[in-house]
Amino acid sequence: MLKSIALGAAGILLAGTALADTPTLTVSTYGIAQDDFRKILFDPFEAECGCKVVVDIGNNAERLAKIAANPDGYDLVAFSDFGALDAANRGLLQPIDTSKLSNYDKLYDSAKDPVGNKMAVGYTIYATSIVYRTDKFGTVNSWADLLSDKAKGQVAVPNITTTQGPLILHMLAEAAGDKDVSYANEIQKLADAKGDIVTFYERSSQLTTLFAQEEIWLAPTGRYAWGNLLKTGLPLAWATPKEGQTGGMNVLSMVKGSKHPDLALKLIDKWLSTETQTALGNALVDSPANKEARLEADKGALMTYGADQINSISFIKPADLLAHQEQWIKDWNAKISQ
């Protein structure tokens, strides 16, 4: 009896030791599609690495503050490109040794070093363009069409505080050949036209209702909203303006205080793999940054997928966004939101 108790206690002790020896990788990321990420990425990685992946979710600002307060508590972070640059500028990130990433060369060039100094790699890229009613508007040829006479009283534009807001200023500037990233001219143009703009929307989900109720004929939005807009059954088209599309990128970075940098590198590599990127794309979670990912035709049609889509994107430089965003919001509030 005593022997059995002793053996049982030893077994418990060994189990406890094994659990204590299991490395835990803490990942800071967005809250979207976590069930899909767990199934496609985190669970398989845990099985491969013999480790535990703990996920901490939130938006860019929330998570940046948490990492700044506790840098030793995180290993890997998923940010927007400008969020990663902000974190890097604060000394919170460490360079990624891309020579240890077997999938690095499979990335589109724009995703390989999007914030500089190897502080991040892109894992998903999304396009933004103009969705429009072909039966009402005809054809959108330029970003300048947003403020054309034909668009008066029929257009919605994203608010400056949304992800899409700065992108619209960027493309209006592209259409005008304006190289001034203060976007003062573009904000003034929107201010002059605000009486002809149906709404400055806060969420892409609003567009589905606005189109369905025939309150608008055109609006710029991210590709991730395209599938829901098509469900309206309306004759909608995704514009290919002569200036190209704009868009954004989410990236992966290693936290400087990581206790498991080698594991963090392995998770980045798996995240960028053709298998993972294909699975996430077909689940309509993230458009692939891996150029070898192959999506099902119906899924690819809803995503930012393929070289033609990716290479047509004109990105705002992350440094420009960080340097000017506060002033853009101030000018917008003074001229448009008043």
The other form holds:
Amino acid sequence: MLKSIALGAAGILLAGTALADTPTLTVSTYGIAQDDFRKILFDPFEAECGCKVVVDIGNNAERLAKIAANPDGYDLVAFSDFGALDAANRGLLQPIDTSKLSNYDKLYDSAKDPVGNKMAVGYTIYATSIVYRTDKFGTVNSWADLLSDKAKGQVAVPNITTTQGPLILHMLAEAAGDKDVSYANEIQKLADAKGDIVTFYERSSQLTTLFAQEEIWLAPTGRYAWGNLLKTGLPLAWATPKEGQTGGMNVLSMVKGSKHPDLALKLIDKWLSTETQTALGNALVDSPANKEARLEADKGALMTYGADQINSISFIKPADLLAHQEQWIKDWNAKISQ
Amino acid sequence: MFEKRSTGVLLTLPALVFLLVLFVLPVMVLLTRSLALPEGWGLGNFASFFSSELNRTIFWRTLRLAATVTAACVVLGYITAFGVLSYTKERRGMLTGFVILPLMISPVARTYAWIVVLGRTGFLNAVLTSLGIIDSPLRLLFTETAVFIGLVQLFLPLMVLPLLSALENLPRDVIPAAQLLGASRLMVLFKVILPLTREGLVVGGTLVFTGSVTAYITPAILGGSKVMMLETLLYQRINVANDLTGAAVIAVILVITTLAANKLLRRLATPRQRQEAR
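Write the structure block of the form predicted in complex with its partner chain for the protein whose form predicted on its own appears above.
Let's see the whole complex now, leading with the same chain.
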């Protein structure tokens, strides 16, 4: 009896020591599709590295505040490109040694150093374009069509506070050949058309209802909403405007205070691998930034997939967004939200 | 009640600690942040908030909408409560159940349902068009009217419940007594019913006003950024602009507004003699 108790106690002690020795990697990321991420990425990675991956979820702003408050508590962070630049400017990130990433060369060029100074690598890219009713609207040829006479009273535009909002200003400026990133002209144009714009939407999920209820015929949105919009069964098309598409990128960065930088680098490498990127794409979680990822045809049709799609994207510079966002919101609120 | 005073103190301790840590302390932090200036302390953040014309517009819009929603809920609340009380006791239970039913549905689902009802191809426009009242569908969604309708539906139960309880406690014979003494229907309402049910009115009014001022989902979905309110502005400050001080200022303004509304409602509901006696 005594012997078995002693053995049991020794076992518990040993297990405790083993647990204490297991390195823990803390990843700060978005809340979406965590089950898929666990299955496709984190569980296999834990088995390979003999470590534990703990995930802290939230949106850009929340997580930036958390990392600033506790810079030693995180190893790896997933942000939008401008979120990463913001964090880098606050001195919260460290450069990534891309020579140690075996999958780095497989990335699309735009994903290789999106923020500058090797502070981030892109792991997913999404296109943003205009979705429209082919039976009601005909064809969308340009971003300027959003404010055409035909679109009056039939169009929804993303609010400036959404990720899509600034992208629309960027493309309206492209369509007008306007190089001024204060976007004052574009905000004024939207303000003048305010009465003809059904709503400035907050969430892409609203669009499904708006299209289904025949409130709108066209709206700009990210490719991630495309699958759900198709489920409405309406005759919808994804526009290829002559100015090209716009879009956004989410990136991975290493936190400066990371206690396990080597493990963080390994996880980044696995995240960018062809295998992971293909699996995440086929699960409709994230469009691949790895150009060797091959998606199933029906899945690829719903994602931002292939060199043609990715290379047609005109990104807004993260530095421009950071420098001007506050001014855009102010200007927008003053002219549109009055 | 307790033999030892210390027993009572000990029993209230958990609730006291809970309130202190999870309510008083966060409110103090909020207040401190809104008063902190680069060069010390003061009301500078509030002055700069109200110096913006947009902020003033949003502030007045929020107050106006909350006040009209409260007024509409008072009128509809009394009608509903009287309606429920005109039934037998057994029926009343069932009808009260219907009144609180909307509270059991997620506000997001309820608000999306309004999109279906108020939309161009929605129920309301279909009825109005088929009756020949309008030729082409009205644009109701994403207007102040849509937010008003959404908020009234959302908060009406919070007005009906306290009014029901207040009216149930109203002595049965006061209304016939007033009528026998020659009071008109309006006089009965303003001189008898309102004063005697004022507690319910204050509770319901405060709940509806506070709810309307602090509602986020309904203004965000039914109004959009064309109808911004303080709560949607607060969301913007914190989630997009990462401006914690700006958000704290708005939060403090919201707290002060609701406290002031409660005080005002209490004052309005207290009979003049009692106010003078104080």
